[in-house]
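Listed next as structure tokens is one chain, alone, in the form predicted alone.
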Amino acid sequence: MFSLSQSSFLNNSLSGVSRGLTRSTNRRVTAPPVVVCAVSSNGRPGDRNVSVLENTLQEMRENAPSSSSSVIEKESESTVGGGVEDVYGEDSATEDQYITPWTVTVASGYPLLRDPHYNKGLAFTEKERDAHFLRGLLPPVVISQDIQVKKMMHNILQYQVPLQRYMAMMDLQERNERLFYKLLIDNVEELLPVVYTPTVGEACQKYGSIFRQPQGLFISLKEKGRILEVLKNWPEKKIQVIVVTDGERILGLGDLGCQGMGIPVGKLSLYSALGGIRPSACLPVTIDVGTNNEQLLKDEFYIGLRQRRATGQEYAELLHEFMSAVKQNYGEKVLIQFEDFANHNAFDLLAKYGTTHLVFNDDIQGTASVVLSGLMAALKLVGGTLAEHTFLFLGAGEAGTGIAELIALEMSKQTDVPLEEARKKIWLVDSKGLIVRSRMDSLQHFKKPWAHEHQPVQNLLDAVKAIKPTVLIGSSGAGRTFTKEVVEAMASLNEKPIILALSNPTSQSECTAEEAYKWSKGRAIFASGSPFDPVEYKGKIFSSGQANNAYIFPGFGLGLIISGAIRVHDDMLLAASEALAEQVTEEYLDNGLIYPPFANIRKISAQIAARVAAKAYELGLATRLPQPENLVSYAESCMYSPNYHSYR
């Protein structure tokens, strides 16, 4: 048993160090014995963290470089600005001396208020304030967590600039973790656009300027050959989900290099808030191989490597070392989510590691799953099956081809036709026009399955007129490309055209909700990647849905974790889509919504997790045995709760 009395520990150890460092003229100081310890939240010392270092100052003096004189031998004439004597030697010591960064951590008093994992602020009870030496460190009032949430929401709404709201949320997360998640869960519809799209895009662009302290691991080319060692530097050892980016294609904003860290941080916040995965089990990672963004390379506040992007073998070796180190350090069941990699790397990484690791690409697979779900719900309004509709995409990158492939898989499953045949109902337009067979030799490998027999078509409007689609999907990252002529053409071909403008952030959306409804004379079934306000047209209010990946990936990840899945299978993505579509009630459809409100997202995530886990057991990919009888209840019971704990 190890215990610390507040009076004996603070008075004898801390003040003893201070007194031992106090100097008088022409006199050396004898260093007192120092106890350096770390105490866990229950008052017991952490493993391997308790040691007694006697005469530490004497050892430092003996081991100091010969070129510099000892700190404690300096004479008292050293002063700081303003003529105040530097009695502790701290200011002069840091100028030209090597020092040891001592830390004394206890689960009480001032350090407790600075620990985001355990801090409760004004919610500490009277009993807890006495037990943990908080008297005088807090105002006398005791308030509930609910009142704290109300106050924080009031404060955040005072900011008119979205980036200021984002920074306020990040400050709260660094100060009081449970309050951050409680606030986000209770106000998810208002705060989701703040902590993620569209505001996170601006945060990434300005990440160097707003960076305060690390929230994840930065692994650069400098760490090549030492990545396993770097992973061990992370304080949490039981990691279940890693979101990793190399920053090359952040949303629709392009190459933001090391500043893409905002994406993994934001995604994992949603994993915890919406999917109930413990924050301590989440690890954000940025792989920094440089950037080709000239503006960032010249920015004095840029926080990443100042070099052009590494490619080829150098890039592949770094990623392979990272993937191997993750598996070695955290095991086979840790979920690795690839995020915002450029097309030429995203598909290759997913194909390369899909058979050896538990990997998931949200841009390819998550987007596909959420869009397929929206289409399943929309069919309840327009009628027919997927196979009876024709799909036209603007954009043939990760998102576009990923969505197209999952639609084709669901068609094949429903109609029992070969996948190649199902693909013929889906057409894609890229920057060079309609993807057709005559372009086969010049196409990237992931576009080739979508090259059908047809005359070349140069632009989207002509493609709409030629293909006559019932569904138009934008994943181009190019704003305002669904022009008035394009929307009117869709409306002339269909009584209820389905138009999905999926590109993020809002500035890159192919069209706005207002444009879609007005140009289609109120007949469009519309959803977007970024949120839009309700639109009034001819006396009727239209509320558009948001095809946000946050509907899918938190519950999907939870399903993989609770089943102990070792691989991701396409059938799991289809199961997630079906589960989400089933949450869209007739009431929502009557209001034009093809996605349910985010207010119910935790329950929705539990439903998705249960279906994904059930599919993992069915496919023989689950390792947590035996299978729970009620997977929905089990998923809910495994979810992280942000409510405060009571302390002894």
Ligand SMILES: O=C([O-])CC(=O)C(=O)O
Given for the second form:
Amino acid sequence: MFSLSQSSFLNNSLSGVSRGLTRSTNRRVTAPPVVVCAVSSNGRPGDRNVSVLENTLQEMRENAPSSSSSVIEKESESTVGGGVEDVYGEDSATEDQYITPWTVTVASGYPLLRDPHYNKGLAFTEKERDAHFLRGLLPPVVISQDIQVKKMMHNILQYQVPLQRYMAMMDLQERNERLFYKLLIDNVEELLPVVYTPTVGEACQKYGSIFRQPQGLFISLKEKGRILEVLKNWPEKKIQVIVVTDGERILGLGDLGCQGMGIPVGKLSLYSALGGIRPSACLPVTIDVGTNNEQLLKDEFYIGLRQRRATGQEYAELLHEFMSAVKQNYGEKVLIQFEDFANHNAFDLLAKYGTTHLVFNDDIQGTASVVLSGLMAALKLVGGTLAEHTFLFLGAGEAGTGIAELIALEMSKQTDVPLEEARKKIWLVDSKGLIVRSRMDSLQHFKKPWAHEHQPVQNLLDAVKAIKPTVLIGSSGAGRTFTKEVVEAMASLNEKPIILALSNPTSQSECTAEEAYKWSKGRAIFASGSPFDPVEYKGKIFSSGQANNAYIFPGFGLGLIISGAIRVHDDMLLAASEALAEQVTEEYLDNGLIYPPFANIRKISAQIAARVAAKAYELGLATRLPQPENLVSYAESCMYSPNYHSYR
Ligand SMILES: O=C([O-])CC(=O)C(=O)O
Ligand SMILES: [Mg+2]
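Next up, the form predicted together with the ligand. The previous block was the form predicted alone.
Every chain and every other molecule in the complex is listed next, the one we just looked at coming first.
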């Protein structure tokens, strides 16, 4: 059978299966790389199959996912490995039950070049080419990862059409994952608008026609009753973060059904690039319950279920099955991020699962945290405390009411006034006008706390004149709603009006950066959800910040993971806001920026993660004990690096 060296090689290989756990970038890793796969899906001819030894299978089970999925526990409990768990049911299954057949294959030669997790393309060294049967499969040249990055960046910039850049990036992700992340991390400011808003919005709209390779996990009504089985089809077993959408409210673009998958894929790319979560620990999920988008239902290239949306009990049951299956399969500490659900489901899902699962709604909580942070920084420019300002929102959905509530919470903590009192400084306008007490009976439950005593006001401009806000926040998903009159009214009321146009993508932004600066005569403090280029006004260059939850969720998630948190608490959102606001230096403020540049985002994410983790420990919600002494350096040390490993 196997010689000692072969079997110890296999054992090493198996621990290498949990890929991202290897931190040192210089260390040589298992080689040839190992893929754990279901025979049925990956047993390709050409793989050099290694027969499965009993002890290696045993090790697989020990290393298999359990409730202890945090990076740290994996390392500190390596002798325990979370206990021997019969994750795949082989041991407990009786003869008439089905099990999943697993095997261990060593990828080399052609399959190695086709495996995005291990492929290095032209960067395979001479030695690796010999050791891994790659001779002749690559042209003679050997180049470094840095040169590959330079070349890819050059190629991507050749494309003038944003969607082509997006497709080139997705192709790279499917071909060479480490190069994709290296490229994204090294060029984050240029590439964020490609893999994220605004381009990802267009990609979702056209997802069916640009579809090449499936990304993420699709769970549709067809899978009802079998969701656990579907989760087990996913090739990675140690999942730490899931981003899930049902596609009903994709950015400000509305119902894109199954084509919303671009959003969880994009968000998770940022989890890895900006927050350092291992790509293999990230799972994008789209739940397809149909779509009410008539255009998509008629589109011959549409990739989802061709039916109208399931609602009520049918919807709730599918979601419940999903939430239960996730917990059963990945344990208590997997973070589930709800993304781009419609208002009517988003609030209910967060309330329903907030007490039983580690859940986070990015549109309600992530957006709230990033906006509060921007306001904390902006106050350094305009003066006054939160409680001394008056806030007016256009849009009373997830983002609007989520931000409003977090501002009120922070205000009430700062001034010791009850939350209900603090809320009175905050006003919201929806499609029917100002939210006032007389509308109470007809309001959806999440709007009711904002129905203050006031005469009815029909539109935004009149609301600005009546309420006299110092801060105007757009969160309606409807573009071009901060008109010249609205911005001028804000500028006539305030020396430095704070104007945030949060809706995404750029087409849905309430106004452009240029409009905000021009109409306020250069006095606005402006930030937007999607990025705008710097604007020149009267010979001065104005750069605006990007008030986007991308600043928060990657570091926030990292903080939850490194502390082994089991629940999200509002105080963690406040901690994240403070950590981000502290990163805005005098120099940025002097240039009117209320957010730091994305270029430093990994350092910023580590700061956010440390503060979130510290809060988790303080609140008794952390399970990773003992608490590391220096949480910032600890967070940094846990972050995924996309540099290539050397193969033995
Ligand atoms: O994805 C983004 O850019 C921000 C966000 O969550 C949304 O607009 O729904
Ligand atoms: Mg969103």
